[in-house]
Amino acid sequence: MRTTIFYFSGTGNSLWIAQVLARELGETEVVSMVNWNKKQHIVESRRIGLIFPVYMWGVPRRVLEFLDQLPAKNAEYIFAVANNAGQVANTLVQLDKTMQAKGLLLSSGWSIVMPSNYIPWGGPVSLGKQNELFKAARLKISYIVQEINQRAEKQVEKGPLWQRIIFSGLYKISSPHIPKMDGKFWADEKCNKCGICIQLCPNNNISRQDDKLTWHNHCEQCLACIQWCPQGALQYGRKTSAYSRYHHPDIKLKDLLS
């Protein structure tokens, strides 16, 4: 059965996982939720799936709004990977509900631990804990991919309780702040004008005005700005001078670019 794959990704984690699950899919096309309606995509697969990150223990903005437009008509089996540093928390159970509340039915939903993006709250873990995630999530996708092509559906996968009831609050409590939470991103003496951060991120929310980077309030908090630029010039708050940059290592610029 035909399939399409609609990821949002900021550093490439949930990319990667949209390719690996295309090339053992077969016959599986992998698309941008930012990108895809600009080329007025006409979507004829009969099984659609959704890979994208957890974003302050819940579904991403982008990605609600993606499904007001998911072109799911003729989808007979809809199914969603929530990439997340190991607490997904009510992610896919929010997920399903909001699906349902537009008529659109979620099958199955899972949960890939992977590395976290999130420089605010300190570095990348090291690699060799980084490739152990990569290992893990390769056996997790296979399993995937077989309750897929069995068309298996059952609950989403989710987190304890405590994690489900406290993150669930604290979700609820923050997204109506994230898009002016880039008021913290300053660009450093490293920054060379290379236009990369602007041309990456998601929202267009950011410019160069007056020589200077200017963020204007859109921000989904993705982090693709911090963690692609090539000086690390970037930074957010006073601290991520200090911390490693993260991108998935198997994911080029070009590739979100594109």
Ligand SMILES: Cc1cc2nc3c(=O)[nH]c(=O)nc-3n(C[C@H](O)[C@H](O)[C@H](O)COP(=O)(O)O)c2cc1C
Second form
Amino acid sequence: MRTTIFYFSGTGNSLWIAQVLARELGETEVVSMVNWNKKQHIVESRRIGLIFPVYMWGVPRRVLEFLDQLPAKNAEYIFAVANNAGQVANTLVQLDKTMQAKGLLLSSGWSIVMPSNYIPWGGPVSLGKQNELFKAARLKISYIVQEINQRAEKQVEKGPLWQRIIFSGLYKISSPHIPKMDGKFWADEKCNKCGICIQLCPNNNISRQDDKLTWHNHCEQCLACIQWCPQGALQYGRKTSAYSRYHHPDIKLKDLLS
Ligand SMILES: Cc1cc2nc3c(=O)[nH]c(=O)nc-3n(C[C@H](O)[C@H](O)[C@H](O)COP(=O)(O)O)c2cc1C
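Given the form predicted on its own above, produce the structure of the same protein in the form predicted together with the named molecule.
Every chain and every other molecule in the complex is listed next, the one we just looked at coming first.
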């Protein structure tokens, strides 16, 4: 059955999952939620996948917005993969409820643990640990493919009860502040004005004015700008200059720019 997978990704983990899943499913197109143009792209697929990262224990705002234009008219089976750094919490339950309110049925939802890209809290885990996570993720993707092929209709995966209670509250409190959390970004002297951060930003939130980069308070916190800067010149607060950058090793800048 033909499948369309829509992904949202800051540092490539979600895109990599989408690509591996697409290869294993066959007959699958992988489409960015950010660049997708409803008018130019008619979706005929009867199977639709949503793949995205967990942000602050919930669904990224950009993904929630995308649900309003989800081309699900022909869809018989909708599945989701929320990838995260170990705390999926209530994300897929939130997605399920949001979709129900819009008259959409989420048939199944899975969590996959990937390396964290949340640089404000520290640099990436070691390469050895990253490879362990990728290996486990490949196994989980193979399992998900079997489930999708059998049209599994299951309760979505979720974190332990304590995580869901505490972190759902934190999501509600913190999520509205995300767009303005870009006040801590700055460019250091290594910035060579290549403009890649401006091109990568899914919200067109970065501009250069008077030779200075400015973030305009419509931030998604995807961290693509800081993680992909070829010079490592972008910083968030005072600690990030000491941390290495992360993006999925198989995903290249051009994959996210295209
Ligand atoms: C703003 C932000 C918030 C995050 N919050 C969580 C979280 O609540 N739980 C978690 O396990 N990982 C969290 N992460 C880590 C990402 O979900 C994880 O690294 C994901 O694989 C990144 O996917 P991407 O490369 O497709 O952007 C967060 C990352 C960002 C940027």
